[in-house]
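The chain that follows stands alone, in the form predicted on its own, written as structure tokens.
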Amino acid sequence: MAEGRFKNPFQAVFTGVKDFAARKENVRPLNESDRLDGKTVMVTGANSGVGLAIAVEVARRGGELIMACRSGHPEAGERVKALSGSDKVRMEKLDLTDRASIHALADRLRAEGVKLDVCICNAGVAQAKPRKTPQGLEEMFMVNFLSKFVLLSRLLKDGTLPKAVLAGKGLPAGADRPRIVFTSADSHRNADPSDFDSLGVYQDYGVNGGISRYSYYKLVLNTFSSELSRRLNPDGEVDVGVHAACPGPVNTNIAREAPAFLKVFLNTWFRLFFQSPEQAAPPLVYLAAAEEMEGETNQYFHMMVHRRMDEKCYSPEAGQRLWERAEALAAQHGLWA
């Protein structure tokens, strides 16, 4: 099994604080002119943390918001309405650990004729020990990568995310290009090269192994993002913008599964040195809404710093092998419709 950049949570926390303090922003600030009026935007994992902050901004900026969440129904949706002042908010059930839930959402959106302008794949988990999904896969691997592969495949093939190459359902003349935005992490840097043979194989791990896998799966996710961009825009002309962003260190409930002694340490550092979800949301909202991102693809932000991902993520050979492995795992575990 390949390993990620961080070998323990202390290393991850201290690096996050150091990177946050040393950042040199090279992207203009998000402003009130970055609007989403008339656009339909789906945000996964929008019931808490950064996802909730993104959802509030999407609704406040005029977007018709779909909150695709495992929990928080209907309280999170009502909170977004109150905070944004918008009533163009709906919640949809989405459990990324369960094949049936993924396809049920895709079926509902297709039946209603929903056309997404933006899909922000924000949902993710960090775990201190492995859990099996109903299909027998490890939960963190499925939620942080494979379920995104399956969900986006459905949305693109159904035309819910319009794309002529996969669905034969292109964009109307003059329409803005759809955008896909992944919530990633700069911890993907310096992870081991992807081990495609062992990718997705269920293995036991503890706290340190969980941190390592989390950063490794972000390398996998960014490699997928780059490969998806290549496949959706094969001739160099952008039809669907595909981007990823690390929001930086965020004070969320991601440490909820840590052992008690570690949870005290993490929560203290999060509270003292990390950003609030509202402070962390701008790079993801920018990629979804900024006019200058129209016609762009395969861009990566670390906070409000535009930079390149780890170079391994751009390899066409790695992207091809990852795609083939994902298709094989999805078929093996019955994840297709």
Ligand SMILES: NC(=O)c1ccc[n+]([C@@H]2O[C@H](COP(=O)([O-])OP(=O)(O)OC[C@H]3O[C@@H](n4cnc5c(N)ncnc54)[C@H](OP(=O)(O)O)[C@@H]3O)[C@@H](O)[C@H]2O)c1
The other form holds:
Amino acid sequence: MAEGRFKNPFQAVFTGVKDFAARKENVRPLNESDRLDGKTVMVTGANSGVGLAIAVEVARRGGELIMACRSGHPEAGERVKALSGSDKVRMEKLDLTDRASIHALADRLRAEGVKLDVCICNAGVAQAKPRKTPQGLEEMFMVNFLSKFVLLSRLLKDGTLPKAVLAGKGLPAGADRPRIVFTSADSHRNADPSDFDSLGVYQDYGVNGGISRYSYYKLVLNTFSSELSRRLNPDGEVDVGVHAACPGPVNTNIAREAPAFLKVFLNTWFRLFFQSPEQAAPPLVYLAAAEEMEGETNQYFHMMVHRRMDEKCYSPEAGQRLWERAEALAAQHGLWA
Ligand SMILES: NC(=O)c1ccc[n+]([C@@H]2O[C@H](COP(=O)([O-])OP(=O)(O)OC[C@H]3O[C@@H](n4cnc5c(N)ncnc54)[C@H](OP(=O)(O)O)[C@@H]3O)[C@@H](O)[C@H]2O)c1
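Can you now output the form predicted in complex with the named molecule? The one shown was the form predicted on its own.
Everything in the complex follows now, all chains and molecules, and the chain you saw is the first one.
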């Protein structure tokens, strides 16, 4: 299998802190005029960490919030309501390791006629050992990439994420284009080029293999983001904005599966040197809400630094092959059912 940038968790943590200290912000800070009034925004993994902080900001800025979560029902929703002062918050069940759960959510949204203005695919895991999903795929691969492919395919196919221009209807006067935003990681940089033949093949791994795969799957995610942007906006006219952002190093639950000895180190570093989720959420909220992003697509932020992803992610050939591989894996494992 192709390898990610980091060979062990120490390297990942030190690089995150170094990049954070060296960042040169080139994006204006979020301000009170970045609003989401009247917009329906779904955030996955919104019960914890970065996703919870994004959810609070979305609700505080007037968005109708759908928190698509595996756990935290109903307390995370109540917490977001209390912190944001908004009651336009609802929770939906979503387990991204389970085909049935993904389709059940898509079915519910379609049946209700929900139209998403923004979908923030934030949920992610860093695993120290592999586990099989009910459909026989590796869990981290599924959560960090393939489930997003399946869920977004359904939302787009159902019109839950509307594609007005592509449907030949044009945008209604004054309407903004929908946006899809991925929570990625700058650790995608310098990963090996994608190896499409072994992608998604279940293999054993330990802590170091887990961190390597985590960063490699973010390369895969960014390649998908870029390909999705091309496919949704084939003629250069932007119909749906598709973006990705790395929040930088954040003190969250992401290392919950690390072995005990490593957790002591990680928790100390996270507490001392990493940002809070509230400090880390702005690039994701900006991509979802900022007026400057209207009509834009395929943009990438590393914290509040607007920059390019690893150049490999923009390759149309890599995007095409990734798409074909994802479709084949989804079909092989019965994920469309
Ligand atoms: N922390 C960092 O330093 C950092 C840096 C760069 C990028 N990121 C990215 O930020 C995103 C959020 O991570 P975090 O740091 O905020 O960690 P976190 O607190 O552990 O949050 C992860 C979220 O993903 C959800 N999730 C995991 N597996 C799921 C599944 N099978 N189905 C549905 N939801 C699932 C979790 O739900 P449960 O609570 O139910 O497990 C949780 O809500 C991830 O994409 C991560 O890669 C984090």
